[in-house]
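The chain below stands alone and is given in structure tokens; this is the form predicted alone.
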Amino acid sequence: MLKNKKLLLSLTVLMSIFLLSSAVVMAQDSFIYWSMWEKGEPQQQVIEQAIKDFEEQYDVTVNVNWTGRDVVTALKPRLLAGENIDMTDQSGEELYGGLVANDVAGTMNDVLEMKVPNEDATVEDVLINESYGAYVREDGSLYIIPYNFITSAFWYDKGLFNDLGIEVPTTWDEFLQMAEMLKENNLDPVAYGIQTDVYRGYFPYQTAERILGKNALNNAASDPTGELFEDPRWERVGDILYQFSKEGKNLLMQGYESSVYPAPQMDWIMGRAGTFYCGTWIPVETKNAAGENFEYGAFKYPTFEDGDGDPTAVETYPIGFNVLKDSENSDLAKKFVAFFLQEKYAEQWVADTKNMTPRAGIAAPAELKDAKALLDNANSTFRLNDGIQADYPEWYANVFLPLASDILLGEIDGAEWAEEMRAETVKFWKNRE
């Protein structure tokens, strides 16, 4: 009887060891990826094909949750509950603001040194530095490896501008002349919706970039004394923003106060407005509504004679991967990141999604030709919202966006806006002491 008990105990121990070993093997041969894309989107389909190829080449499994744009918000409570999620993707600003700020993101510097599978180059060799360089922190850490490269611009129909004899503006005075010509032809100058955060933030931060230069907004946001907002150039920024409003030169489309995504871009593509400021994803989102003769054109945010910013500078906005800090399968997840940066997937990304790739040497789709030229001709670049969304997400949400609404609705003028930015910044940091 004792002998049988010993035998049973031995078998139990051996079975436990086998199961633990199997679990380790399974953990090493699979990883969990929560994606910002939804099933059926062109971007999802390109990534899904790469996943299938990766699984076949390495005999592994990738468990994907096609979560959608709120992926960063959705995964945070799961991580806090102890659930393992190995990798996710989103824009640099959302990854840094949502994951790096909460100390759940893992560093990705080592991926730059990895060989791109099936190629004789490293990840660092094939990536355009501008696609991630702004996200390298002072201590050298990097938390994103991009696979999509975005900029933003004013979009217009080249055919319409040709028919109306409108020249593409480069300066603010030329922009105002363009607006008047559009009005004369019963077109709103700028399609716009103030209820959508990304739209609301574009003009305030772009104007600050032109008037004060790169990092001016970011530096002022982080100044607990508020003294940086006492620079008279901030009032100048406010004056420009006030001109957009219905109380100023009325440059924005009728009903912009209540318009929400996707109404503004549809008003533009349907010919109710002459221009629309947005990221380089806009041709994908509007192509089904664009007429056969619609030709996408893009021009950069206008410059100002008294501006101290680089007049050639444009926004760079990467979307990419992060392998999370406590990932149980980080090596395999990072191997896929390098795998997806192969030339064939970069080319497929451009062809199928009509987006740009951060991989060097691959042309942009025809719809983004003008936007790509803006990047190629820029002497410098800057982050979306000058980095405030990622670096100071609560200030962005509680100070920047509300005051952007006030000035663009014409409820305050330029001087009042600059003073409110100063006062609210002081109050914001004091409440966090």
Second form
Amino acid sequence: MLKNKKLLLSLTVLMSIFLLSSAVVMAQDSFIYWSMWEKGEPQQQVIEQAIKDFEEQYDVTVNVNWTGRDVVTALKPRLLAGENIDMTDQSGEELYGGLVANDVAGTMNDVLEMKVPNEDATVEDVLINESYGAYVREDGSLYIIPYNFITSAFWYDKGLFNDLGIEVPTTWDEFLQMAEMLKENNLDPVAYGIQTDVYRGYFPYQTAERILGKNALNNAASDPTGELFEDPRWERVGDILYQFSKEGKNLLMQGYESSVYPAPQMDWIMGRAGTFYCGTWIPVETKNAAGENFEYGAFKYPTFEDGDGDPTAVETYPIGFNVLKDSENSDLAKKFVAFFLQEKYAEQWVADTKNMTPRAGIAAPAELKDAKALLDNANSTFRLNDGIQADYPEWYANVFLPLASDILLGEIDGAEWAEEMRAETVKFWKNRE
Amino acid sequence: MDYRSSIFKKRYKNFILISTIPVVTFYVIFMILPIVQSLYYSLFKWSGFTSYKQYIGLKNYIDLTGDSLFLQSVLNSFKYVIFGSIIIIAITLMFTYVISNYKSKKLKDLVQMILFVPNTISPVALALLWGFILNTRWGLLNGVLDKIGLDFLQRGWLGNDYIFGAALSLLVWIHVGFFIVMYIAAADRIPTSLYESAKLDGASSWKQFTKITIPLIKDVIETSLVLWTIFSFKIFGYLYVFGAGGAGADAPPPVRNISVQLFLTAFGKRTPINRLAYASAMAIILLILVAILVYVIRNLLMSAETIEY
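Since the one above is the form predicted alone, can you give the form predicted together with its partner chain too?
Starting with the chain above, the whole complex follows.
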């Protein structure tokens, strides 16, 4: 009887050790990744291939949920319920606005120091600093390691501009001349859709970057007194925006007040408008509709003689990974981040997705050559919407976007816009005291 | 067995009590508890990402009074109730008049089925389709208007001036089919003898419809009004997608009702607002507004008399 008891006890202990050890092994050898990509997208396919290689090379498992663009929203209830999710990816603004702002994201500085597998370089060595520099916090912390690199610019058809004898503009005056020439040739100067938030925000914040400089909009948005909007240069910003409107110099395409995605890009690619301001994803979106001889060109947002901002500065918009703060398998997840930054995957990314990679030394796809040159020649970079979408999302939704509508529809002029920005900002913060 | 005996009555009462326990339990867990929880959360500052909450009392409710997007969504919800109910009931009655005059039952069923089809399709697909139809430059509606020489009627349907009407037209298109099924079913209950005697008295089909059909389906019309009021406040999928295009953008403020505004405030979508507790306060306001409206409609409009036939 005693012998049987001892045997039973030994078996129980052995089983427990086996179960515990296998649980530890499982925990160490796998991680969970919720992705912003959906099954079938070229981006998803490149990442899936890298995951497969990673699993084979290290004999580990990556459990992926191809969630789609609303991944941050989808993560929220899971994290609240205490579920472990190790890694996710999204644009810098959405990661910072959602996960960093709510203290859920983990810092990624240590990944910069990790060695890229099969290469004699660290992650920091291979990444272009501009691809993440704008996302380093004042205390030095970084919450994103980019694998896709986006910027925005005015897009045009090089063949069309050549045929019409139009030079690519650099200054605002040249831009207006270009617009006149396009109008003379029965083309709307700028394809545009005010109902799409990202398009509505472009011109107000780009103009602010040029005239007042980096972080001016971000600082003014956070000023409860509204005093920063009393700077007369904001009225100048408003004057430029008014010129875009149908009441000003009428630079935007006919019907822009009711144009919804994907109408603006379709109008541009089909030759109804001469230019279109958008991110570097636009060639992928429009390629199938582009004519055979369509040659993608890009030029940066115009500069202003009286502008205090860096005339070479361009927007940077990384899409990248974040390993969450409470990740149970952060080491393995971070190992994958470094693994994915290998040259072969960066090359595959460029070839298959027609996007830019933040890895130095890899050429951009032909369609993005001009945009890449703008980045290479930029002395500084700034965040999408000067960071207000992530840092002050409600101000962005309640103050910035509605007033952007008003001025771009020509319902108020530059002086009124600057005053409204001030007054609405004061009201906004007063309501949140 | 004596069904009037006190033992039977007691047993019957116990049976009723026991058999309602599962239903009441489910109702409390899935309806009452979330409402109480929402009320509790609405007193905090909370993003919903972590369990950390900061008690702030009624501040969320005070903030709502100055939140222009929320106030616009409340106004929009009332506009959906008022304009939607007038248009939907008018169109539904019109179809009821036409369909109830069909002699063939097969034709009647076929027309009802066709009108009901939008209710069986995904809201996302319908909202996107409606957006494409109303697209200014290459939408079907402006294209057709151009082809038939009515180009002066072309509008920027998705611009701020018309987008509310465009969204309302989408909701009307979908819900008319739903209410027609209700109205026709109610009209079919009316004894044919009433129509036959009216016909003998020389009443036209329109007179029969206004003097017999409408009064006798009044209870259903009133129920449809209550249902539409609730739909107007809580309808989500169609408005969430409509007007935002396929770019995953936020639905434009002129089309948002409280439900859409609530979701965008709680979960963010492309603008990472993430104020779950603040959105809970919106949910409580939504609940109160719907309860008041339904109470008012039921008390003011519901038939005082029961018509028997």
